[in-house]
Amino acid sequence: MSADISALQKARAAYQPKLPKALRTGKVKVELGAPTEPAVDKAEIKNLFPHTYGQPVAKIVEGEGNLNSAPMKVGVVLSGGQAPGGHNVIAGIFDALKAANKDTKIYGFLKGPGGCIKGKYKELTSEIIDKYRNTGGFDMIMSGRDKIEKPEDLAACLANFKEMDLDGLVIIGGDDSNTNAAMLAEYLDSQNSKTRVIGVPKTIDGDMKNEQIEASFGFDTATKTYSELIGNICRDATSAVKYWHFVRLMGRAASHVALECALQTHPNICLVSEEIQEKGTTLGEIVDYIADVVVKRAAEGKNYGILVVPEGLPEFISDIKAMIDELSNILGKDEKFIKEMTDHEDRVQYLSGQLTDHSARVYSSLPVETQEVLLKRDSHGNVPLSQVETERLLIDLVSDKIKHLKSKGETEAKFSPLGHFFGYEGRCAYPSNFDADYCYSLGYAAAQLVRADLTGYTVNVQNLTKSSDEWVAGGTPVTMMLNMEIRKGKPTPVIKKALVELNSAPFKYFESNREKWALGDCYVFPGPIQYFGPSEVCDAPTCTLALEKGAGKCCCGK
């Protein structure tokens, strides 16, 4: 890490994250509830996790400890994509374990789970930790996307942990990483290893949440970062009064990021993938809806606007999904023949003859760049839909629609579109006060679960819309959150991703306002993340969380 640091980093280094009251006392214990079970697929999951199935929910409370206070050796690993606050999770683990026994050693595995497999790690000292407090990124120990699931990888971890005499391992990651942590915990327990495994819920996508886990860390910071940028664009749109801005946001499997940013900024259009899937909306209907808003605004002299779209939208559009399924079958049989065609028009003509009439029309209506992407396959044989620039796809199709309407004399709209993608800008931002506090609390609580000799748990902190004094920390058995899904052609245990629920308070609030937002200039300009100032400016949770918990006003003050 560079010795040169910014004025903000100097100021943030002095920030002391807030903790739940029970974790501040120094005397804590872990209370265990009744045995648990998953909501579905109970027999299959019990068969796969015989050693860790049915464990009780854990709650951390004040009291004389029933926790290990002897010197320990605990590892930590960052898994998957970056999310603001990861360093504070590690700092919370470090501070909690050192407070329990100053001789405890904490090790950081390097470059993700691969570091566990290869035995690559470094001891984390106060000199290292202090440089990264309240900073964004995962650069303290770096991250990676390896999975510990092959027999030889599990065996390698077992051997490395035994050599290190490791008491515990905290895996910081999303739903797949926490599932992987549960599989590792089950394997280690079956081998009589003393290494306990605890997961921490991380993802800016916001799709790792349930009754036990109120929010994944990083979502708050990322959506505030994106909302600042969208707010800036809203201001620019009303200043230049001549551009339509199409903004694509990260979030492949769920639309939580797009919806939250819409709640914070009030764009003219926000597409929610889950609603489009539920209604069976076609690509043509989406284009017609956007064009209709463009035309109506133009009739009022407003040839500008803002559209927000989640990057995963194509997977939820009924006719695109059907067309992709057909394409996959065709490529499964004729991929070599199709790839040997040097002319794209020849490929389109051949595929049009193989696809059903409707799918052929959908495919031929797409821009050439999108058609080419849909002919590719990733290492798992799937269409790399993340490479589809959804905002460009919509811009091209809406432009064609507007030109068609103008040719028929049905509108005089001036449509000048600009495309934007906000993704990596939000993953390593300085964590908001909320994420700084939340992540530090998650890390501090994870350390107590390790000290309690628990394994196969994901740590949680609840009551998040209240003051930190009222936050409640504990742990959820991962087996309680699992269900069976088909992955790579076979049933696989996974933590179910939480999609946007159409009957939820956040979506209902959006739904009740979107017609007004579409035609009016109701934009909100949230500005940058605030680290200093009144609590309602600095410490407010996301609109999503506030609305879900009935905690009063949305973060925009409405």
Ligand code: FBP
Second form
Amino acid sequence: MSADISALQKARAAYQPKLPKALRTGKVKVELGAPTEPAVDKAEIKNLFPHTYGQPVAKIVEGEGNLNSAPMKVGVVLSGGQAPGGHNVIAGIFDALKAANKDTKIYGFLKGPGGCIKGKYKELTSEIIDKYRNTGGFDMIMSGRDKIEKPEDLAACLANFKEMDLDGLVIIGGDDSNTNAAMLAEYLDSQNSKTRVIGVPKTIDGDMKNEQIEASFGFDTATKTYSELIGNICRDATSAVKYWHFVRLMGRAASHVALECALQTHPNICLVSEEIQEKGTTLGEIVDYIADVVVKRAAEGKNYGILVVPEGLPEFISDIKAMIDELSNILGKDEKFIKEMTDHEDRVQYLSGQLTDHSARVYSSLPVETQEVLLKRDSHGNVPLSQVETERLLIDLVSDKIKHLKSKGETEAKFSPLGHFFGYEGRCAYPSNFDADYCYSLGYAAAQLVRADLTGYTVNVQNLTKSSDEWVAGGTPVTMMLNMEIRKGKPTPVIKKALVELNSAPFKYFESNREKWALGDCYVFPGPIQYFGPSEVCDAPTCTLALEKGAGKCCCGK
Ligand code: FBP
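Next, give the form predicted together with the ligand, keeping in mind that what was shown is the form predicted on its own.
Below is the entire complex, every chain and molecule, led by the chain shown above.
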């Protein structure tokens, strides 16, 4: 980290994140509930996780008794995409473990789970931790997308942890990384290792949530950052009155990020992938809908507007989704062979022969860059959708449609579109007060689960729309959250991704307002995240969380 720091960094270093009351007392114990089971695929999951299946839900409460206070050795690892607040999770773990025993040592594995496999780590001292308190980014120990999966990687971890005499490992990651944490926990248990594994729910995508886990960390800060930018663009649009802005937002599969930003800013159009999938809307119908709004606004003299599109959209349009699934199956069998072909045309020809006729036609109709991106998979089997320029695709198709309508004399709309992609801009922002507090609490609680000798759990902090005093921390057994899905052509246990539900309060609120937002200029300008000032400006949770928890108002005050 650079020695030069900004005024904000200096001021934020002094911020003391808030903890739930029980954790603040310093005297806590872990209470265990009844055995649990996953909602579906019970037999397969039980078979795959014989040592860690069915564990009880854990709750951290005030009291004394069952937590280890002897010196321990605990590792932490950051896994996957950056999310604001990761450093505070580590600070929380550090402070909690040092408070329990000052001789405990905390190690940071470097560059993600690969650091566990390669045995690359550094000891985290208070000098290091203090430099990163309340900062964004994962640069304290860096992140990576390696998966600890192959037998030789699991064995390498076992050997490294044994050599380090490691009591616990906290894996800070999304749904895939928490699944991986469960698999590692199961393996280590089967080998009689003493290393306990605890996961922390991280991802700006907001798709790792369920009854136990109310939100993944980073979603709050990232969506507030994007909403600031979208609000600024809305103001530019109403000032210049000549551009249509097509804004693609990160968020992989689910549309939570796009929906939240729409709730915060009221754009003219927000596409919600889950709705498009549910209704079986085709690409042509999406284009017709957008063109219709462009034409109607133009008729009112408004040749400008803002459209928000989630990056995951392509996977939810029925014919494109079917094609991606077929490609995944083909890659499951022939990935090496396909990657070895040096010529793009050869690849397209080979794939066209393997795909069904319809999918082959859809694949060939896409731009070359998109065709190539759709052949990539990350180590968890996901398509890297952040590289697909959906906003450009929509701009091209809507431009053609408007030209066509003009040629028939059906509109006089002037359509000057500009494309934007907001993703990486929000992942390393200074955590909002919410994320700073939530992450520190998650870390503090994860440390207690390690001290309680639990393994195969994801830490949780609940009651998030209440004041932090009323937050309640605990642990959710990962096997309880698993289901079986086809990944790279094979049935694989994974934590079910939480997509936007069409009967949820956030979507319903959006649905009941979108017609008004389409034609009126109802834009809201949230401005930048505030770190100091009145609580209603600095500490408010996302509209999604407020609406989901029935905490009353959306952020526009209604
Ligand atoms: P995680 O699921 O690991 O949290 O990653 C989230 C994310 O930011 C997605 O929104 C995005 O599609 C992806 O990472 C981009 O990946 P990369 O950082 O490898 O470019």
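Under this definition, the rigid core comprises the largest set of C-alpha atoms superposing within 1.5 Å between the forms. Note that the structure is a prediction, hence the values are computed from the model and not measured. Positions refer to the first chain, counted from 1.
K.L.:
Please indicate which of D207, Y440, A181, T390 marks the hinge of the motion between the two forms, where one rigid part turns against the other.
P.N.:
At the hinge: T390.
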